[in-house]
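The chain that follows stands alone, in the form predicted alone, written as structure tokens.
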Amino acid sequence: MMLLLDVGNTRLKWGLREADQWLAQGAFAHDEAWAFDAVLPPPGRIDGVFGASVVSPALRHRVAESLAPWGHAPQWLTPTREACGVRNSYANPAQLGADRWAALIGAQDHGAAPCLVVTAGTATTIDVLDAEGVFRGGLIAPGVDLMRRALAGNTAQLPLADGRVIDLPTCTADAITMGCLHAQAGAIERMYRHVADLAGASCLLNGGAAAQIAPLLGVPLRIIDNLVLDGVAVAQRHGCFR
């Protein structure tokens, strides 16, 4: 049984898996308890922790110090040239967010190629995997809620506050939902032009925004909860761990 790891900029999901099944999965945001023993099998019973990770060297730290009454310190993905049927066309590979790539993998495992991979959290990724499994390139762009606060932050009106998803706001509220919103979705739709002629092409959306963005869409589209930890299953099971 192996624990799975993607610990985002605001929080860190887990999966437990065996034998290619999910047997489990959840999330901690980072500033509650995480309350491993609650949902973890007693010590002994895991046989490894492997992750993706984005965050600071200090809150990796808190991931191993909490993790280790069951004895494993966590493995983590660094993204290489190739590997898992995808290459990296970054200039620099190892620059690329470990949870960007392990997301491409999570699509190239669900035969989604030539797609769109769209993760919508504390920030939005917007990656171009094409038919060969080649990651061509892709966007990063704050997520609606960093947009939602950062025009709270730095406005002398605008507040931060829940709106309505509506096609045309005529309050306040409302028009900084959907203005943050539609953002996602432009960038989304523009970015999708890159595979929209290729045959069999789709866009592959998750992340805690995803539900929010997904009616704004008009590509063909296919939610896919936890795409970064598939890809941290189908790495450490092609044995990219080392």
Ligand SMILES: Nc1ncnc2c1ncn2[C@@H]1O[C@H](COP(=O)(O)OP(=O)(O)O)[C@@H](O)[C@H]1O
The other form holds:
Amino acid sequence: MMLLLDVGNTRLKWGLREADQWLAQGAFAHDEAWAFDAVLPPPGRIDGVFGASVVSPALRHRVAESLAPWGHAPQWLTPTREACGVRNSYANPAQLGADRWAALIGAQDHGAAPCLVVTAGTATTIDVLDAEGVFRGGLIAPGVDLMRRALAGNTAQLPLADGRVIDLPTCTADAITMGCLHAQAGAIERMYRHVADLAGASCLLNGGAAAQIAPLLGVPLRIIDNLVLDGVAVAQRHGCFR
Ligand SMILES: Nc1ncnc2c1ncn2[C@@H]1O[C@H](COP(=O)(O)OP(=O)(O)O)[C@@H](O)[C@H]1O
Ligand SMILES: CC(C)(COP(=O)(O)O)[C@@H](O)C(=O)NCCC(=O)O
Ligand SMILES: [K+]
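Could you switch over to the form predicted in complex with the named molecule, since the one displayed so far is the form predicted alone?
Following is the full complex, with the preceding chain placed first.
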């Protein structure tokens, strides 16, 4: 049984996988205690720990320390020029976020290409994967919550709003909520045009904020929860971990 991780800037997502099946998945926020003993099998049942991490070395160390009782040091995915049928067009392939790389590998494995791979997390990333499995490039934008917090933290009168999804906002909370959601959806729909002319193109949406953004998207949409963990599993199966 393997423990697979997606360590993002807001939450650590984990998954237990055996014989190509997910046995369990979950998430811990960084500001809470990571109760791995409540969710993982006894030490000895875990044969390896593999993950995608985009956090600081200190937080990676916290992950390794927390998992030490299970006897395996986490092995971290490093984006390369090519892996698992995906070609990485980043000028410096290793500069790409490992979560973005894993999501692209997961999308390719799902047979979703050509598609836009959107991960709505702390940041929102919007990546173009063409029909040949080439990651042509992508965007990094503040995530929904980051936008809301930026407004609340940098203005005198704007609260950390949790307004309604409504066409024409007529109160501050709704105006903030819809401003942030339209900014997300607009970037996604603008980038969709890079794949729109490719047969069967769709938008693959994942990440903690996916459900907030999905209702506004007017493009062919597939929500795949934990796409990053799927990609980590594919990468592990293809021997991508040193
Ligand atoms: N229980 C939750 N805890 C924290 N964020 C959540 C939760 N449920 C949904 N979210 C949303 O998901 C975002 C975090 O998504 P996630 O994909 O975990 O981010 P990351 O990969 O950057 O850690 C938050 O900004 C928030 O909008
Ligand atoms: C853009 C990201 C912060 C997104 O991470 P997340 O929102 O999931 O925490 C992460 O993919 C990252 O640190 N990328 C490295 C820089 C790049 O991808 O160009
Ligand atoms: K930073």
